[in-house]
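The chain below stands alone and is given as structure tokens, in the form predicted alone.
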Amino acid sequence: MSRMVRLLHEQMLKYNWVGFYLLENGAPGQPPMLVLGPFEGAMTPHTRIPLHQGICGAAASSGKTVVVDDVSKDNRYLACSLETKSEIVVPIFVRGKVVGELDIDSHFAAAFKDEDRELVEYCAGLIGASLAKSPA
């Protein structure tokens, strides 16, 4: 994951923040949380996100990729940086269950086109396949 975020951040100039959030099941009576994993870019105050909060929570809860062309017009957006204009969040699956996600922010509006979506979904798929091979 660390190599992937570094590579995406370095090679894709419009990808200004690239990181993974991993799903952590809460203690009994506590909701599951998305916990910040490896990332490249500015520090974020959002190191733990409740499963049903923000764009990250929406992607993990629905199991679907979420692309937001203008974060200022999406009330789900959890502000991390005033420079962020658009975001893509792609769930990571292991054996059909969401276990995390790949989150990318851009300082450019509508930065994520179809080819970006395909690339980020492919990357998330690689991580899911790698995690599926890891011992539990």
Ligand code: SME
Contents of the next structure:
Amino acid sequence: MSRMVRLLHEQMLKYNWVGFYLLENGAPGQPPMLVLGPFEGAMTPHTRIPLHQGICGAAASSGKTVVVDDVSKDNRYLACSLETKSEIVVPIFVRGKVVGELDIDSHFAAAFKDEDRELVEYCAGLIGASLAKSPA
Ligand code: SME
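How about the form predicted together with the named molecule, since we already have the form predicted alone?
Next comes the full complex, this chain leading.
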């Protein structure tokens, strides 16, 4: 995960913040939480995100990729940097269940086209496959 965020952040010029959130299924009575994992870019205030908040919560709870072309027009958006204009969040699955997600922010509006979605979904799939092989 660390190598992947570094590579995407270095090589893709419009990917200005690249990070993983991992789903923590809390203790009984505690709500599940998305917990910040490896990332590249500025520190974010959002280190723990409940599933009903943010673009991140929307992607994890629906199990679907979310692309937002203009974050200022999406009232789910939790601001990480004033410079962020667009965002993509792709869920990561292990055996059909969401276990985390790959989140990318851009300083450019509508930065995430079909080919970006394909690339980020491919990357999320690699991590899902790798997590599936590691002991539970
Ligand atoms: N913007 C995200 C929060 C995470 S930061 O982008 C790193 C959201 O709306 O869920």
